[in-house]
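First comes one chain, alone, set out as structure tokens in the form predicted on its own.
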Amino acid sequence: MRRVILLLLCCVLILGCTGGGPKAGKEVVKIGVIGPMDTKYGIAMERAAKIAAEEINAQGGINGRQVEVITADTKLNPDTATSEFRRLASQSNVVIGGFSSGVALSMLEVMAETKTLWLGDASSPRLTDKVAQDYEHYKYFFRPLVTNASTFPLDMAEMLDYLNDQGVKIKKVAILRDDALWTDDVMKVLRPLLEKKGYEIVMDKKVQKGTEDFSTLLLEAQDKADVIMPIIAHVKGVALVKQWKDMGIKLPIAGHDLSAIDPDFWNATEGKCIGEIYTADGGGVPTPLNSKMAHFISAYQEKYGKLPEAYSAYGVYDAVYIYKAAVENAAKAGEKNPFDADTLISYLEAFNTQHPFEGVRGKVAFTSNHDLAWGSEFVRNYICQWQDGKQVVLYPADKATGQLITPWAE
């Protein structure tokens, strides 16, 4: 009997030393990165997180603890994603990433159930709407990687205004968009906004993922519109712009083409993307617009021999440092466990428009429902153009690195 009691006491002591669970009492801070890891978006996430972790470890870690990055692949499948998120939730202090809105919405329920802090990526308003509607349940979700899809129309409307100001006369708009949840959310805002500004949407076509032949759509757009406005992330823009150039379509392409942000896009399109105008998601464009971005781009090139593959790299890098700052602020305030998810909510919320976090993309601030604050003073989707193998920022004016060119009109 005495031996049994001693064994029980040993078990209690062991559990007490380990914190009694996978999240508690860690001597290593584990940052989980989740996304479509066999795509450039997931690759960029993992690489950026590892650069941040290495830098932080060299500076002494987070609150004295070394950082370790662990990854999970959603495979862009909701069932796989929820299973992998649950695994990360049991092993990590925080989860960063996401990408697809439909997949992210499925993971949101696992986040709420496990009370896991998630600094997410995916643009659907429905994610942060849930924070507003049921704060206690969904308060663990913050979106620092990309702006809410409802802000995309603001940038695209300004894009059309900018083109008109530059002498490119546009009134009729042809939209080609992903057959996906997120573009439905975009259109709810974009359609009335463009109509209010005097633009007419004369064509609105959903395009299936994997589409390679855009010729019929391009010809229809040329007959009806003054501009082709893509709203695509799942559909690849390479085939679209190659056919646009080969067919000699005399309309600008100006919109949201996620593929165009890729630094390899020029080579992938054989230079046929020259003149394409696009928004750089969440400020993620490989142009050193401030000293922190210049440092990150340089570090990425030094470690991986190339520019960041996708916008997600910039947001993930910021997210790791935002988490670090929140933990250290909690520790300075005397919190008993500065790594506790519930404890950290208020410290993340403290990065608001009055007290933003200074990141590689500029000022990062959260709204009351944990969205990324949009605006010229904060993170926004820059209006860019491909010119002679380079990505040039056209707008806003204070970030511009070049002037508009109009090769489609030649």
Partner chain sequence: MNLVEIVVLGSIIGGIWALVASGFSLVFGVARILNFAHGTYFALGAYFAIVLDRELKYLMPELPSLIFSIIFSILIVGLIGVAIYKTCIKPVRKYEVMVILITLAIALLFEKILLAIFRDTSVSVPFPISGVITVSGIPIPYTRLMALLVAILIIILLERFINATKTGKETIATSQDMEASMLIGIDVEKVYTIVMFLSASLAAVAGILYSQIYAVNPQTALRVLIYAFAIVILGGLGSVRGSIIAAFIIGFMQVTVSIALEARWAEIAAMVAIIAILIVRPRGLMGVE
The other form holds:
Amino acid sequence: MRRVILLLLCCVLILGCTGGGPKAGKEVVKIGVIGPMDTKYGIAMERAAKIAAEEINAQGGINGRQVEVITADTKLNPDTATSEFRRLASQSNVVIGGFSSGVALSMLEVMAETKTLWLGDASSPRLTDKVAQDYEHYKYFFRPLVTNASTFPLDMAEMLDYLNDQGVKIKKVAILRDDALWTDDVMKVLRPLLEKKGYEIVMDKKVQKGTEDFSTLLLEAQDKADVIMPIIAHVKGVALVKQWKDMGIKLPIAGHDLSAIDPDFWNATEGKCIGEIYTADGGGVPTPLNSKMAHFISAYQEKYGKLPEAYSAYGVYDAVYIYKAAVENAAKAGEKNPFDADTLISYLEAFNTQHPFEGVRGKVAFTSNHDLAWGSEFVRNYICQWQDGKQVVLYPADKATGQLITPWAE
Amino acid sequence: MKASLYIAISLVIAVFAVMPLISSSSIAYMLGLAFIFVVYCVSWDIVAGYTGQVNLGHTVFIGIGAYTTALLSSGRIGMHLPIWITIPTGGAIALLFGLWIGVICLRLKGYYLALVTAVLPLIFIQLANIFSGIFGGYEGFSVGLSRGFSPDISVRYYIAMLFMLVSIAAMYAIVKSRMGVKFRAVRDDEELAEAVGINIVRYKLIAFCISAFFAGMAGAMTVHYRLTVGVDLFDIPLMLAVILSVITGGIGTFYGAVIGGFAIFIAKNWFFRMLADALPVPVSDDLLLYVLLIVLILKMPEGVVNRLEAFLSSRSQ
Amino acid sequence: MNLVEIVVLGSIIGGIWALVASGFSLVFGVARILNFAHGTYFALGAYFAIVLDRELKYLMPELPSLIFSIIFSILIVGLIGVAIYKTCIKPVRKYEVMVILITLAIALLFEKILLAIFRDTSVSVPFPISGVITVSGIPIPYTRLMALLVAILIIILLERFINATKTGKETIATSQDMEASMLIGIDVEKVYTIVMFLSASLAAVAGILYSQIYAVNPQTALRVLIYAFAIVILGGLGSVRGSIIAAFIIGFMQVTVSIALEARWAEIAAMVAIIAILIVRPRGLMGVE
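Please could you give me the other form, the form predicted in complex with the partner chain, since above is the form predicted on its own?
Let's see the whole complex now, leading with the same chain.
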């Protein structure tokens, strides 16, 4: 018994000493990427960060230091997410990523405790509200990856207007959404906005992550509504779209379905996603809209053999370069430690609407509470549709690559 | 013997006391969680090891303690009670559930008992998902840094350590008292126990209440230690980790739950994670844990610590 | 609330549950094993069919490739069921708690393996014919019609097997009295093996049908298990016929609750049913000793 205790004690001591290294190495910059690594959102984050890191290293690193990417998995679970965030906080200079607003809110507390710079994902306005309410504690959070959930409704309302303009008569809307915090925030704005525009929300159902049977929901929507509007990121769109097509539901699906952004979505649904209309989140559209985007897409395809599978790839790629730019601006201004989190805040804040950062998704600018500025020249959501194995941009008109098709009506 | 055991225990406490000074904050954080996890394990052992009732719903107590304190203190339901009130409240509510589950268990045996207790926590998870406005659904919620024991991780570490020491001492006193003897009499032979005048129903229920109270307190401590609450505190993987720990250490031996709890928690959250990163195949720490559980059940049902002890003492002779 | 919708959708899902639950119940009735890994066979059935079909497509036309993959998948999962029984369950089958722990650990292990290979996405087995027939406003795709027919056919075959073949009769004898069966010369271990194979294959069939209609993801296994529990407890642990009837009852209940409240409440209803029935009648309705 005593021997067993002594044995265990030795293990603990070893543990204490091995884990007690200094905060990040001297000669490298460590970028921590955190996300749900079992999903394509997390995988895309990791891949995009590695591409950015390789490019930066080939050009001499950030302020002379080589970049190293370390990853952590949230498992979409607040416990794992917070302990992994803590690990990254003690090992890296900056944390990029997130996903799932409820989980991200928990990580935000660890960020405040460890004073770690975090270029985050997760769309809930509650994250950036914290920055506004308690700047001193939460100023380390910036959200360059996605636009605020309260701006999604602007895109979705435009989507319905666009469809009406194109002759698809829509008045009654059936909403199917993730049972997660971020959709509550979307609905807070979307409901009054649609009502003001004369639409009627006839159905608003929360769907549990992992749901596969959508039959009763689809039938109810067909009875009541003119359009099915999914607002889903955690729920799998594959099963929804498949049953929509199999059952021959005579309504369009038009909404915010993150899984539809994946170029593999066509194969995953056996082509049954034909006609699905979705918003390409935060400009995450695998069509080159500018030269930086074209470069990123081809680099991604070259390294991984496919186009980016999720919106998060674009945001993370931008985030790494934003971090690099902020560090270099800090160094230029003569800061003693340009990698220090507190120092960097004012340099990140300097990327505002007057002086935006030119990213792959267009102009990236932070608002006073560290949110992403939304607008046609800044990052916004594009309205896209699945047509014959291809993703086509429908709206805004100046970016459009094709015309609307209506296979559900046939 | 006795004196050297005290020395060993003091040594262990001394080492843990200096850990936050020599290790990084994420390691200290993990060790603090390990202290609380040990209390989960020991409190399960009270019912499973000492009275022989295999309760697969122990996480009900942990989760109820956790959600009680989180809801009462965080303001999600409009209440901002101080945590020194809400943590014991969590323990007390868990105790009531312990009494209720204990009553159920009086009627059921074997598979049926296991099935009912295994399903119970899943109902709580599903309710937390449905009423996500209150319970935060599968994303859980954060109580906020201001509702933690302290913004400083070392202080939280020492509080967790103190909690573990007090809880272990209290439970040790119970199992070594006359009551503990009666628990074991119930486990070994119910009929005989009844024949010598032990009120079986009463002692089973008392064991459940004690187990539930400490588990509920530990669940509540977890929330203010790690600042978040989530359905993982109700979930099957946590239950399996607790069972694995107690089996590893040796069921019904008390010290087995303590040592097993530490070993398994640290193995899972540190060693397995490193191993999973190092291995060329995509495995996760959970996966390795389940493999370990399967192998242990098949190869060493009597507990690894007993084996190890036998091995070490045979070497020294 | 639409009665036709409940009957149509409920009997389709009920047919699938009947396949899952009858095998589950058979194993409990014959071998007194409560197999928490049963839902895993369901998921594995679908995943094997998908992977095999993906590979075989390169060697042969689509339809034979699909048929071969499905048959292979059912056989492979049956053998996995036997292998798990021989290596993991048999050594501990005297200790009920150990059986539960080890099968639960196996279920979670496979969930993690599937998650590591396929990631957190939904996948489905393809179905060659598309088309819908409409019954009083309810569109029923051919997939679902086919699934119901296959389920009913297999259930009838299962009944015939148990009641009309020698092995089937040995199975019944073993479930009634294991020791007496050994005395009259029945190879009990062989019966257990056959039952394990059958139960795992039935679950695999169910998983394939389910994923053709809906989809599966690595977490499906545990959810299926909850429904399987609810069904066998309602129908009586160990009673195959009772399980089949209960499967349809649960199917109708599931659709009714999904329409009236939400799909999530159906799961709670199933779990509450398990607990309530067992508390009131500790051996389940019509259960075996």
